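Below you'll find only one chain, the form predicted on its own, shown as structure tokens.
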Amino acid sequence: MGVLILGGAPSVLAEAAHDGWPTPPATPDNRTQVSGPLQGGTADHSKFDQLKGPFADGSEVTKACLGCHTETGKHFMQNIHWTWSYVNPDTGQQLGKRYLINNFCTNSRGNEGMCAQCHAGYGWKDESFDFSDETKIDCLVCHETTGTYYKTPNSPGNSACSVMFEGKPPIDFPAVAQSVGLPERANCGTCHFYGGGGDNVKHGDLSSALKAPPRRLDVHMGEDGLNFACTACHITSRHIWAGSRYQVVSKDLEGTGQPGMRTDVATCESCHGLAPHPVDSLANFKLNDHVQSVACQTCHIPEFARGGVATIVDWDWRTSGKTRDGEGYHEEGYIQGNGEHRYTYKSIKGDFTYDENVIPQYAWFDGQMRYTTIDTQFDPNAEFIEINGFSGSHDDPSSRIWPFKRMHTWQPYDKGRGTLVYTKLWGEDKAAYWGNYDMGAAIAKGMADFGLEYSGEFGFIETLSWWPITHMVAPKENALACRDCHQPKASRLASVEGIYLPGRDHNHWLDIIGTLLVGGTLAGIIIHSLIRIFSPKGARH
């Protein structure tokens, strides 16, 4: 699988320089980020004796938090940041990070010692973790505001990997405990910007560029604009957040309420309504008509992975495991828009391909994702396996045209049974792939740990995953224009079926009828004008 080589970087930089992008972040004005209905606050936590320590660890800080916020632990343990589990009420599928397989690092199950750094708790390293223990909740990762708090893996892992986390300064727990406030973009970004193993690797529209973005990158989060925190849209009720990637609201039919008024959605319509464009022109009137079939994101996010941070679009596990002198290694082969170098090969993961300012893929989407889980058997001869396929059509009233990131991967699977596999990547034992590079042993261990059948024969199969794009909303002056879709060649919606799109599509008889109607109308106007011009003044006509 190809790797984007360093030779491509100068053109990227030249284009960036020509375009003035990436622009530097807006000059911070120290305004508090807008967090929805919970603005301000009524307590200065630096004045609480309970938060002055000393604290041996984060769990002791949590005990102090729960001393005042007595019901918060019970509420928090209901949300997906804690459970990593979700059962889709429509499909019945057991979903959530705790169970799913993806086409990035493949699976968190069995690798919690590493992956559960992004669990909002302390100490989850295996199946013995106590999900009923409130003191294991990590309050700081969402609420501390010093920027000095960090998390490391919950277990040591192989020496080849654990070295990545050495040398970090000790955490000043009293300082971070007294700094707590409403979550800011950097808090959410600690995990959501780095999903899949690095900055913007997974989503494509969530990167560190959004910590202090200019309005041009995101019209809602821009520091020189509305300065929204994530929680301005993803509002909460008892620590349950609006918005779900497992069950997307692809078409909000209510469209009422400002942030803080509706707690079941995080849609554009919840603020902008069902007629978002002011009806002061024929063009805007027609744009409002588009809302029925075109998601707001389709026009207002013309590209993703903007702001100088690239996203991974291809991953090839077939090339992983190569060593030099018996040791793993990595190679840098891509310079992204902000000048940072990115790895294009790692022995522990294989080859990667990056892309920036990516034009999305467009398709009808009804909001329902259907996942290929560890139990799903498939035909290994299929062209590819969709990790999360989706459905939708023009005839479905709940569907609209949405933008997606397409992620392609070659990843291991059970060749004998035709299923995906859990792979033991992180650990201190000899079976852990990140250190010993034996894929067969890693799969056998990953499946056996959960009592799952494995044929003993693995191969690599092509997989796709689809990521609805909904962040990095451009200002209206940078949104798509009519001609971007309504043109016969290179239409953004060239692959979208089920509709007749004027400009993109042509029908011989329809074109003739249209031409006759337009021509007849013009002829009528001209004839009528001539009659008025040459008629005697005062004559009736």
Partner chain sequence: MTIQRVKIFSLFERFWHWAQMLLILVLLVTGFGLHGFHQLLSFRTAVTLHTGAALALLLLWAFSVFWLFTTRTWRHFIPTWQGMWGVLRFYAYGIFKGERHPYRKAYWRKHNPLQALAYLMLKIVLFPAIWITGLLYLFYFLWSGLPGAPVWLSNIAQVHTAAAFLILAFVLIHVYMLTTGHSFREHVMPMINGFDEVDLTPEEEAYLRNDQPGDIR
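C-alpha atoms forming the largest set that superposes within 1.5 Å between two forms make up the rigid core. Residue numbers count along the first chain shown, from 1. Remember, predicted model here, so these are calculated numbers, not experimental data. First, how it differs from the form predicted together with the partner chain.
- A summary of the domain motion between the two forms places the hinge between the two rigid parts at 506, out of the options 506, 451, 323, 170.
- Two rigid parts move between the two forms, and the turn of the smaller against the larger, rounded to whole degrees, is 60°.
The block above covers the form predicted on its own; next, return the form predicted together with the partner chain.
Here you get just the chain by itself.
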């Protein structure tokens, strides 16, 4: 702004001289003024007649919402919760849930009848969904606060699967509509805690334990601490949220910014600044040095999948499809920290391995993920296929050392073409894997539905996906100690290259020579003194 004023000043003066008194008004500034974040509230939604109902379904509630919130529909349709689509501006890659393949349930594409339960809209079950219909937006899933609202799959699916959604009490739409407020952790958690098909399955650092977490689980969200909702950090402007997994800000160089400014970021630095440790000691001064090469998360999230809810770290699709008496089944084989049993085998999905209180993997990360998409051809002989590979190094100024969850999966792929595949999992037809257990047919259908080539021969391949860890921030007293990295053996950063890490790194030869030198000196002293003691005339001196 300073530049604008300086740049504009001479021309204003020139005009004034030209036109004389009075000076004509400057070009009007139509921008809205900068306000602080939304606080409190000015309306009690339970007093609005429009929300008294009756409502036949959620979409009718949305119409009532849009009656007052006139611009919200247009805003909302721009965001990723609605589009499930994201084009990376740097790589041009078409990303987003709508298109990507992951190494959990593999693909939502073609399975929207089930997967799009977590789409913030109503009725997306196939390609015919109208993304321009504002009344299909689901306001309630994010804004209702009774906890009684729920969603079911958008299409019936195979009877073997749909049975688990039966028998729920009907939703009292007027009650949930009148309860609306700013999103709480449980609202976001409805989907984000259950990604990948279950509680904490996918992220590792987002689980139902964060609905009502103690401070020791998350220092920001803790009910006995700051009690932040997700949107305290993932701030919103026109229903666009700060924070992206597709383009991660791995190193924030701007810090806090002016009051009311920087409302487009969810980095630690946007609140804590670029020198987050109070400089009241030598050690803290040194810690602030670390900010340029170590992400805050690396020290402050010592372990993820804490709080009693496990995450899946290994998934084997090769064993899926086993049946007993022609029926699918599941096995419980893991009891997690909070006492709940977790499935370790499901006919529809295969074998799972769980882990809790997981020590992350650490690596240089520049914030840029490179996705293996449906049209990426790869060498099937590669050791692993990285679903989202990334790079970074000490020499790259935008890179820092980040913690990751490493997800390993054996999943189906097109053996003939060397690509990943869309698998038809959910559906009512014969091809749907969930109910019929024929992987070949499910892939053929999943690919054909989108006009994609399939060689007809599938195999299983090892894939990895990397999940930058950023939630479950421990209180500072539980952060990593220096020694956790700065030690010769069992350093957390043992595999991180490109740096000299004091305490971890040694010149082996120097240590040997140095030890020999000191040891030799001591030996020399001992020998010298022994000769003195035993020399007949040396006794006095």
